[in-house]
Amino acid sequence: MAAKQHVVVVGSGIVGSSIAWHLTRDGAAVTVIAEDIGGVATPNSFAWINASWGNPEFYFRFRHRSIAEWKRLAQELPGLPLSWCGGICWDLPADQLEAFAVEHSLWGYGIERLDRAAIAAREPYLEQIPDTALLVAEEGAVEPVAAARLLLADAEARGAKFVNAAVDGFIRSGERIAGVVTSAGLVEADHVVLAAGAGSAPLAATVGVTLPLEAPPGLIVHSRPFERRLNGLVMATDLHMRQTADGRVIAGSDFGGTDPGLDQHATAARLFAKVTESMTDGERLTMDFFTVGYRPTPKDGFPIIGDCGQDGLYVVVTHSGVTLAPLIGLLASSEILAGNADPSLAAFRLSRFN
């Protein structure tokens, strides 16, 4: 019998996670390493599972297919921390929310038009209700830190490795990355995966890799935790709102966060005022904390995925490391341990900046 591959995962945010999952279920031997669960970027995101405005179709349909995806990892692992609850939108001028409409209608999204009427019977506590909302009731939700822990526990259970370490370069074995140099020793390995958001980059450049990433940040508040307010994603101008699984309404001026400013604690104060002002008891609504988030995002905001030029280097980044990832982890483990590369992350390598 052949020795199981051994994979190194450096990073154990959602997308990580969801890599080691996937390579442990696909028969490897798997070592994550990182200096805690749940990564840098994954506790400060809006958790939304999406495939909604802004993109050009071929990424429309990638998005699309990992929804289906999520689905699919909640059948194998259940306990995922999923709602399926649907968003309702009106954040963009009404001509644009129109052409959104028809287009993504004609792709294949589920989008319904919804009046006042219907907008107040979905989102009964909302202060300032349009005249119009679209309706994609296929989005969802997850609470991503507890969702990479489940992801994590259960490899573990299958045989996987977590070390809590930092990660400092890479080993060398000839023209080969063979392993990674970490702050608890040395660790060999057949194959290294690189998904460790924005610190990808500075470690990817130690063996003359260059990421062309940005990390804007993003500030999110948080309520303490609260009797049922929102029923789902609500996208409304400047303000996107959602309630987690523990009670807690969070938002940002978008999904991505709100720009910080040079006071964080003012902006956050601003930004929660608008949440009070937006529901119909919101003063009885309580901000319990905020989070800043580096959004790891390569520059023409697509992912980054695949053969970076080094052999025995794999590399994952990405933004929407929340709706992608069960679909990046299920193409990964398979190009890693088959080596035969997947037509549909042609567009995602890193030779396109080249």
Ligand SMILES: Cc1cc2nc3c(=O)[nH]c(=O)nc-3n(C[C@H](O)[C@H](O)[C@H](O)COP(=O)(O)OP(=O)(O)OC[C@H]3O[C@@H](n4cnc5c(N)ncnc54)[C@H](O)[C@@H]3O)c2cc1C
Given for the second form:
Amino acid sequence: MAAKQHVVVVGSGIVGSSIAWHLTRDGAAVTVIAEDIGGVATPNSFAWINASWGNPEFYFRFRHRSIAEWKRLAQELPGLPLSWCGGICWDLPADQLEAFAVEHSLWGYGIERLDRAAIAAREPYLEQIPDTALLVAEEGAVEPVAAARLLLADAEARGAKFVNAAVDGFIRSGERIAGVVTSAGLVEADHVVLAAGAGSAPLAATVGVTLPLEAPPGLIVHSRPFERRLNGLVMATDLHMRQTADGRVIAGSDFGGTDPGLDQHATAARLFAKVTESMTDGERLTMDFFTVGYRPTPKDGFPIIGDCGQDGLYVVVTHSGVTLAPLIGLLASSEILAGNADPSLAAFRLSRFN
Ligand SMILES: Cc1cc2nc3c(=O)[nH]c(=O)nc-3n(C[C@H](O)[C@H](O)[C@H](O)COP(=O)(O)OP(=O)(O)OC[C@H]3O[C@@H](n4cnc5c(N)ncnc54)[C@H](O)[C@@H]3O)c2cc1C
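Can you return the structure of this protein in the form predicted in complex with this ligand rather than the form predicted on its own?
Below, the chain from earlier opens the complete complex, with every other chain and molecule after it.
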């Protein structure tokens, strides 16, 4: 029997955890190395699983496929905190909303048009009901840190190792990257996966690889747990909201979070006031805390996945990592271990920036 390939995954956010889980399932000996369990951007995410408006068809298809992969992953790993609650949206001018509905319906997105009565029936606590909205029943959300932790725990139960350490650089063997240098010592590997979110760029730079990334901030407010007020995701104009598994209403001015500005506390207070005004009885909701996260975002907005010009080093950095984690985990594992390059990955190579 061939020896197991040893893969080091740097990063334990939703992306690194999914890659580590898929690699372990597919027979690799995996070591996950990260400074935390559950990620940096991941705990601050709105965590909407979607293939909604604003993307070209190839990227829509990738995201749509990943929604199906979440459902597959939930079968393989029971207990993932997913909610297929559906989302209603009216966060575009009417003509653009209709154009989105027509185009994405043709692409196979399950869109239904709702009138005022149907919106009110679905979300009875909303104070400001628009004349029309679109419902996408196949959208959902996941509690992202709990999901990342479950993926890691299950990978560990299947033999993966977790090392809580900082990665400072890479080991080279000839032309190949052959492991990582960490605060806990050297770890050799057949392959290294860099899934360190915004931390990927400085690490890649140590071996001369430039990752064109931005990390825009996004502020999300969290209420204290409250009785059920939202049945699904609500994407209103300048206010995206959902209620988490533990009953918190969380919101940003869009799902990527609000620009925190110079005074984060004032921004959070204004945003939370909008949440309370948007709901019947809203004054009974109280803000518990707010988060400011930095979204690891490649400069053209699309994921970077795969070879980076350094043998042995595989890079994955993406915005919408919560939506894309299961598909990226599946495809990256197959490519790293068996050399199978799924055709959809061609659009997401780092070389497109050359
Ligand atoms: C406000 C906000 C809202 C969002 N909303 C959505 C949404 O609705 N839907 C969606 O799909 N996506 C959303 N996103 C994006 C999504 O959350 C991210 O794409 C995703 O969490 C990235 O996960 P990751 O695992 O790549 O990175 P991270 O969660 O950032 O994890 C990075 C990991 O790398 C480790 N690391 C970094 N550097 C080092 C080092 N030198 N040594 C060791 N370890 C290191 C960290 O410790 C951490 O474990 C949102 C993001 C934000 C901030």
